[in-house]
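The chain that follows stands alone, in the form predicted on its own, written as structure tokens.
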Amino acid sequence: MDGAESRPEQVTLILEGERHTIAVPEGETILSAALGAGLYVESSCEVGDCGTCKLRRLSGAAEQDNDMGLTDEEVEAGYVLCCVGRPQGPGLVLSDER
């Protein structure tokens, strides 16, 4: 196995003003791997249905399992579920600034 595979990546949350950065391994989704680094994102659903876990997407690219919870102009906007997203490749930075 290539530990390469495996390096989670670095992903930097802009939350109340406040940069924090965190490693998120690979299948994990950027909620699972805030909140257990200790930073609070609002979440509800989970699933990507609510919307109430969208952050902003600044830099970086992610994808995402369900993009229901995302108006049209949010997902073209860059928004990104932090439930159901995950990291696609470093640079990765998400703001909770509407």
Given for the second form:
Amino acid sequence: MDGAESRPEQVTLILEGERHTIAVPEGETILSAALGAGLYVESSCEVGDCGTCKLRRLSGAAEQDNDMGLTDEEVEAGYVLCCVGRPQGPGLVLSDER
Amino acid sequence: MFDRQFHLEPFVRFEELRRHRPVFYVEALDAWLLLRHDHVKQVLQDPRTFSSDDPRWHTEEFETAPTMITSDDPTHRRLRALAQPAFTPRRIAKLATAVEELCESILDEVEARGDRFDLVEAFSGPFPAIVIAELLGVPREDYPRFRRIAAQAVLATRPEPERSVGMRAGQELNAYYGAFLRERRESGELGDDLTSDFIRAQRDGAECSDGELEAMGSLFLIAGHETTTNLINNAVRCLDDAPKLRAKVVADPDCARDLVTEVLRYRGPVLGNFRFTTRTVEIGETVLPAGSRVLPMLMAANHDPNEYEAPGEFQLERRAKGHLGFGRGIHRCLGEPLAKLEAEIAIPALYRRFPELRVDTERDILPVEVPVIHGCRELHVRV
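Switch over from the form predicted on its own to the form predicted in complex with the partner chain, please.
Zooming out: every chain and molecule, the one shown earlier first.
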């Protein structure tokens, strides 16, 4: 059992101008961790299709199972769908500033 | 309060009400109007407290299956999931060329009408109606019929006696789409359209009844064009007093995105949507008991000076953050990518074709007079 792998990643969310740092446990999405921490991230379909929960990646890396909710330009610009997005390593910062 | 003058310029009355009575009971609608951005957001972000499943929609006379806009989770989520894949931003982006071609072909017909016409009848009505017809796979030539029924169906949001007229029209539209659905299913001819997707999903075991599919198709026939028609109408009204902006729209099609965003904030086509409280809840200083009806006014929120500087000014480059033109939260408009695509294509194309287009001041603008829509039944223009 590798303790380091299961450690939650710290993710910073900038929502309506305020910075919040949340812990995202392995296997959990950024959206569910944010909601669990009492933050409101707007979302709708929660399967990566509608694009409502997209946030712009300012630094760090994220992976997502589905990105149909993003246009090609948004993928290029580094948007992440929080409902299916997970941090890939430390230092992920996401912002709702579009 | 909901007279013709209100429907032409709702923000004038919202402004005064927001200052003095931001949570305001309207007896005729048996609903509390909400006019502040933070109050409207509170409602849209909390679907458990503010239900979309209003008992008003379930009368014995007009019982219909739930739709994603008249239900809460898990029903809402199940129904939305059937249609969501067809409306992803990526799939909608692929329709751009076909939508552009359709727009230009309708404008060719508009050109033959001479120098004065009703924009709604000639262009802003048919264009989105044909797009949604093609998406659903219903015959394009049926659009005048479903536009007529849809215009009546929205009356269901008015007090009686219009409400019953609207509910009956809703049933007529369900029956129209239901007949089409059955025909397609029986013929077995499935194609690349949403109706075929529904039939395949149902065949593959998706949990949805025939009644739910009928109601969903019918919802698309209404929501799929009424809002976009009025987004285009409202854009024309916004641009009418702004010659420099009109010139910019013609010269620089890239500004269409900013233009549509500001129209959605300043003069969006959806005024608001009813919600029903499931518990006692405070909105500002007003305590509403469980079972109260609220009508969060998106457009009033989008003009709230606590949220936007100089909200009464139409500013092309405002790029309003957090505007509520498409709603917010789980019920946020499913058709947002399509509506944006259509409007971003239609508005520059219209002014490229008719650079001198202006609202005809010799004719009255006839507004849509229902409490949930801001738009025009007739908008006469001169070109």
